[in-house]
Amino acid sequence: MPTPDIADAPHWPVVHTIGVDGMLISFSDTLDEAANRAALAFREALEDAGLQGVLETSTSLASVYLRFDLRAADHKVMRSALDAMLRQNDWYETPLPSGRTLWRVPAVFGTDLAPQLDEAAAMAGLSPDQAIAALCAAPLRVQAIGFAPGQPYLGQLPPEWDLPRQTGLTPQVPEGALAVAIRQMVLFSVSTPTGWRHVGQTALPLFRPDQPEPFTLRPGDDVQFVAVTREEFENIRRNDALGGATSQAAN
């Protein structure tokens, strides 16, 4: 576990030392829209700053990780540079990074392809039709990529979707499965067991190792689901390599 460098933490943002060559800048200890936006914006600023010794950066739901070369910068120098950057802006009010993409992704909800829609809808206090409308109502931000290559965590959903994970595991959901829990949706990039409820199914390939950019989605992108019938979905799956997804520059 990381050890806070500030004795009276939490006082956000907090910088943690991770191992011998890593640092973690945390903007909250809970999932929060402003903290996620801050993490995305700070990572972009960190990449643009070109700090000496930084080897890689990545974001989680509310944090930024960086790994650095100890031959180029020691912990004191890197910590001082990070503290200076954190003081430059109110990162919780900083706009999202530039170059984001809005994706519209066809999905079939319910049927035998996504058998837990009715259960999840009932837990949210909605009918299945209301649940589908709610899940497709607005774009959801790619808050982070994780667990499997190219796999997005999407959110946040309205409060009624603060559903707990299942107490047991669904033995397997297929690639492209759309699942819901804790005010988030996950779009699975691989077939896997899960404790999240499987409510929709897409044909969007999320990990394409043969492409120059192997991950289809990036943190900060927006994804809006478009409900289609089972027949429409099967036609898309047979005939469209991108699963019917379309993209444009996000606002």
Second form
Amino acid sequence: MPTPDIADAPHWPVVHTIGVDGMLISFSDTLDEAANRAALAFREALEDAGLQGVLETSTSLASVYLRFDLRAADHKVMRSALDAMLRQNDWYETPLPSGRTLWRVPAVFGTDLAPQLDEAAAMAGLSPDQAIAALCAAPLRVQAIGFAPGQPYLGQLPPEWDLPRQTGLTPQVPEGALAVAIRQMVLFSVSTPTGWRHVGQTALPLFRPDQPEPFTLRPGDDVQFVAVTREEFENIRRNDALGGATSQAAN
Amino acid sequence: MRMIKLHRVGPGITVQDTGREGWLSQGLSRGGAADRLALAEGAALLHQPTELAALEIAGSFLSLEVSAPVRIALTGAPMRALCDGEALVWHSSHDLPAGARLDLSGSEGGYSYVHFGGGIDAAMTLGARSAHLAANLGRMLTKQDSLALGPDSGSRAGMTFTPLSRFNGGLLRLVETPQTKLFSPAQRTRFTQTTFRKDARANRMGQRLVCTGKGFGTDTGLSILSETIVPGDIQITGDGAPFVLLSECQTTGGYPRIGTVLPCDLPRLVQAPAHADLHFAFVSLEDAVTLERAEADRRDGLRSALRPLIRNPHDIPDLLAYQLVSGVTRGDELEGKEA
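Can I get the form predicted together with the partner chain as well, since the one above is the form predicted on its own?
Once more the chain from above appears, this time first in line as the rest of the complex follows.
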């Protein structure tokens, strides 16, 4: 981000207003693990603090959003409460929130179900098999849930996956599509157009409004993909409401 | 159970209430009525809670039939409303008898609402009855759909009020976003001096605006880390056209936002007809807070702004019948009463 004037150069974290009744606490302007962790931890602390007038909080990749009731609180009071909380801790050093889950999610990579694997692999300088191994090598963090209901941004992939988005949009990827760009993967919760490259396909439902737990993943969870064949995938899709996903407590 | 049955159903008709709060962290935006003020107005007219669900009509048409006596209120963008062929006044509440047919047409755009005494008793999902089309929650209504109504604890109808003026476009006030200053002062000034109109392409997620002349933008190649976005945010997308986010917007985004329309001015945007001029002006955060608090207080007082709906005798086709009912006298009695 360009800084038009050195005096404007931010000292992280920085607090901005969002709309008339919102605040955004940003821990970085680039995606990094520490800033993501800081955002998750600070939101948890905010929820616990129960500041008067706060209506809702959420996180995005490196920031926390807070909305408050303008008739129950004002900006000055809210701002000083946030500043005090920010000073209490080195938020970049705080551990991840408790109660996280590690998910193992079967995915088919490539084939007609995920037609851009070869293209993305080539851009990352890998063979398709190397690409699949790399994408399944380790758990990816749910760095944020956003854009659409239950939709995770997963990261962070190694530097060779810093692929730009396509200039044109893929008109439609199906629900469960796994797409890659800018060292992240997105697992789409609804069928949507996208500029990210469609490299894998899962059958993991992310948003089930009629269930007691409508959202499958939470920010801070870990997701590890397990490559399966197209046949195995079709079998899972037919027979398993959770798309073959298994979960256990994350460390 | 009191039911309404839909006969002629245009596009863009959904069940709406105040939406679902509290799911932003899971990627689900609040949704709810595009013009939330209209919901408050309908609730005031029927003396019932604002949370009850109503029908939202997005610049379309609708005919429905009620199975039992029902109180209704008509708010939002005015339409031609007929009850069994007789004209009903908009921005008012009315009694419909059992079996009555309500025909609504002639929208100039924007969002119109039909509220029912007791509200629409559609299934609750995640704390609301609203259709959230972007999230695949609920759906647009179609011909032959039947909707149940909740129990109506009120009885009063025949009330009206003067709605907040918002059906002809006008000025939309903005506060700055974290990215406003990434637009050059010249861009920002030009933005506030430009006349915009609504693009025909719009939905409950957002409204694209068009203008003559150049588009708007920050320095090329700028990428902003995706962060929380809110209804009213004006994204400047790749083509330079402003895109105002509405109730069903995505929860996060990475396009630069030049400003955020005040919530109290959003009804003026969503209710502007296609031919209406729209302008923007920045206000300070302090002024915005004052305006929002004043509007919240005004909405709380909507019930006290109601007045009885006085029918103009020229609008009553069976005027003679009314006179007969009230005027069956022998003349001498009348003289006696007046004495």
